[in-house]
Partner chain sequence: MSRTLPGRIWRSIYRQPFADEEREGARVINDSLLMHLHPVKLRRHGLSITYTFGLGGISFLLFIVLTVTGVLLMFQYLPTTEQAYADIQRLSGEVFLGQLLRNMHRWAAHAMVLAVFLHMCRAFFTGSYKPPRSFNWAVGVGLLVLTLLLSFTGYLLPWDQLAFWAITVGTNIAGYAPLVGRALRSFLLDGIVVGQGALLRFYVLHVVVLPLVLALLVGLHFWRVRKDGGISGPPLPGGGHE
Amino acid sequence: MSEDKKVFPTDRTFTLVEVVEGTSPLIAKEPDDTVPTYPHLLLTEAVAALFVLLGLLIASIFFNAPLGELANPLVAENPAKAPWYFLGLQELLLHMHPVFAGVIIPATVLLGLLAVPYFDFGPKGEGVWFSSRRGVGCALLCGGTTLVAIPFALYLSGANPTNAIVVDLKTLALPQLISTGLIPYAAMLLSLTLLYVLCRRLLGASRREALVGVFTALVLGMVILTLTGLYFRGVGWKFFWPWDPTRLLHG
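May I see the structure of the chain on its own, in the form predicted alone?
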């Protein structure tokens, strides 16, 4: 009896466990399957950076980028356009309240990107363009919807201000922060949510695939806004066709 107590002490508990087949993020991550960051990664990045620099030098030889005239404080430039990477926000300022267009919407996009790892943390689809074929479908669905919806909204909002089917929210006696800020912001969030739900329900996409679609819509939307501000806005930031010779005349 005393020998049994030595082998199986009564003051301890035991659990029956077994090995089962499954997946783990640590699979195929052994030291034998990895290489040091230096020199394998850093040398590749350095060579890529040199090729990019060489491309910029070649482009600077064939394409002229002259500086404009000295600024005259007595004559304001018309149209006064921001650098191309801010033209999307400048175009958005035309249609929305500055607090939302310049602060809340960019902050929402950044916070959304920071939150992606908390919703998509699986290893499946890593390193694959659009994650999978369904991811490509989500990107096409969301991108196609964006290509139609945003130009149409811009047309109704600015290109054709006399359009009778558009209800001017200002006539509803609402504060500007609500009429040109909160309502469009809520409409944007609702649209992105609907796209996410469509990808999940209609295409049977995973979280990652649906997020790829939403991200495609956001990127394509900013591209459309940037191109609109670059080629379709002229004097007084009014809508002009790119081939209109009066588009860039000073007022």
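Moving on from the form predicted alone, kindly provide the form predicted in complex with the partner chain as a structure.
One chain, no partners, no other molecules: that is all that follows.
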């Protein structure tokens, strides 16, 4: 009986008959950790689906989908905005060479996402939000830094007629692909690397926990750029406060 308790620490409806050597197909499965899908999961799903459909219906009754004037290739919209999920990229286009803002940066993000599981493959930290308390710390550190740094940079750029953040890279005596492309791109990669190293050294984070921090910075950065394009850009793609009545008027 004592051996029972040692091998199977929880309460069971069965007893240990014999301990044998060998492999078992029961990997990561315990007989009593599970619940039947019917009714537990099905009920949850059904209720969630009803709430989503209800919310969608209410939104669709009270808010009409926008419809502008008939398309006219001769009269440009001002500001001409991409769909909202690309506004982060459109904002980057203002500050960077289009090859980097429109192609290389999105490609880097996608490839980075695809690569993550091949560099962080240990089972530790799976199944827990932010993996650990230290993971939360990494997310707070990197997220906090991003929340301060990017709006500050955008504010500096907004106050500057050339949209430059610190120095106007366009005036450097270098090819545009390097001055407004490679240099800011390298600066971005460097900032992310710096955040990673900071998590590892300062917080003693594992690889996974530091990645949580970097991912947080990336997501928040994208969100801030998108919100900027959505609410802080107006006529001529200039900086406006969202409540400025002249923001979307044709000038």
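Positions refer to the first chain, counted from 1. What we label the rigid core is the largest C-alpha set whose atoms superpose within 1.5 Å from one form to the other. No experiment lies behind these values; they were computed from the predicted model shown.
Shown is the Cα shift of F51 between the two forms after rigid core superposition, which amounts to 5.1 Å.
Relative displacement of the F63 Cα between the two forms on rigid core alignment is 2.5 Å.
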